[in-house]
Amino acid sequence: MKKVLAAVVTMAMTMSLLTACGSTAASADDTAADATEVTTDETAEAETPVEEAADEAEVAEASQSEALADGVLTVGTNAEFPPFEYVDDNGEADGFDMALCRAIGEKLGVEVKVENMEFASLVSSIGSKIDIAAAGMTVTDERKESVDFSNPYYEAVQYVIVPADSDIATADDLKDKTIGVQLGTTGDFIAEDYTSNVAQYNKAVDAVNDLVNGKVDLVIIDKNPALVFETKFEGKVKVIEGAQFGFETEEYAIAMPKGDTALADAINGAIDELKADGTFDELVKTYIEAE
């Protein structure tokens, strides 16, 4: 009978035993469970900084345009088309369009380089040889498949000049005649429209020597030009109103890089700023109006 109790009370003993080995490694495996979901949320609260901080710097890069990023604004001009761009006196392109970028390159922080080519180029530059083109270039429908613009800066009309001594004063005497233009402009454009005799030139000023030379009826460009072209050949020409001859008005603005969104809101933002604190009117009255 001892021995039978014996046996029992062992048995017991170890069964308490076990019971409690067990409760004891449950409570380190759930304590050790516990330790890794604390370290696991700790770890995920530390990544969050890190996380926001790549996206804010990948938002970034994604508002500055590839044109400004080594801190140089490659504009493309054609320098004869005064006063918005003509070559001064120290042989660098100046001009309304050129003091214009030059401001616009200030607010935006980047130093504003020039690259003069003719004309009809610029377009197919932009994004390889030059960043933007500022050029008195007038929006169309036409360009806007190849490139975006700027919100407009200025409202212009064409014009025609004429000799001084010239009879043409509507839009049926221009039917017919030898019309010079500017190659690529508004005016070549327009010429198409009324003879099939054009004369298209790189430079402004010489569709107007050669006006004056007898070998063109007329030469049609935007007003502000004209009336430049008129006091330089004082005497020798006149200018007529494009409204005389039904001519529409048209709006110039930057040309940009198609799809970059980043530097038109760049650009005109900074424009919205010039015109805001009064440097826009300022260089309209130093460049244009003085003329």
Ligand code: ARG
Contents of the next structure:
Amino acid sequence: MKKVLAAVVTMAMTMSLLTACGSTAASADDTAADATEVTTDETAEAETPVEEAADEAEVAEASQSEALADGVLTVGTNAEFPPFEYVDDNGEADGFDMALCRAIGEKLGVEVKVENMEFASLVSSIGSKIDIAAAGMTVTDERKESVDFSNPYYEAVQYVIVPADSDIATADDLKDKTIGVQLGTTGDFIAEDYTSNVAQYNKAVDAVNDLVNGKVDLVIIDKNPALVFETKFEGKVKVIEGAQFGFETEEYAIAMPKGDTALADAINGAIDELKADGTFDELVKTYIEAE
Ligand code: ARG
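Now that the form predicted on its own has been shown, please provide the structure of the form predicted in complex with this ligand.
Next comes the full complex, this chain leading.
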């Protein structure tokens, strides 16, 4: 960001310098024709920095966003949600969302820092502790009251994980069961429609552990993490598609401060570019389809 700001400042200075020279030259010369000539010449000279700035239009636009002004995009996540975010062997947050944010940061010319926190704290931390949240977060009307969302980047649906020998199969079977969920997720909200026995966990994997231990009857969680857990707990659990229970599709998007349209434009623009240049599909293949 600093480089761009410097370029813009330099450009502004160059232009005022040229304007100053122009008027001096014009007043020193009596003929209007000469004055016009001088002005034209210098307008032409001034084009280079203007053009440069136009090339960096997207970045310059980003600089108007308060969230990007310091050159650092702080991304909040909850790295307990493979393949979208998890802590890798080096203790770093990785996954599809993290890779997507790193790519967005590259496009915008800002450094990306990740804050790993509880999922339920993400929305309220936007605008203070974090600039944006990328956490396989479903766009919901309730969340939209506190944050804005980018254009959706992935379609999801809740799945049900049950013990391998379970005969749970229909929505009726979910009634009054003990349902394990990750706290504050859409799976949590759905579970509350079926039972008052919702066991809320900060880490989804703990819900699945308790399913295996017989402490909960089923777990409601997004499709892709459900498939990852099915592999992780192979033979002990099975997954059932959400459509079987009438669960509606959901859309993931990046959450950001309300009203920061410069940031929304910058992020949406970057995602569009990543889709157009094939990076987005590469990340889907690497992180999601490889699982
Ligand atoms: N899509 C669900 C939601 O928005 C679950 C997201 C959980 N994400 C995470 N990183 N733990 O509520």
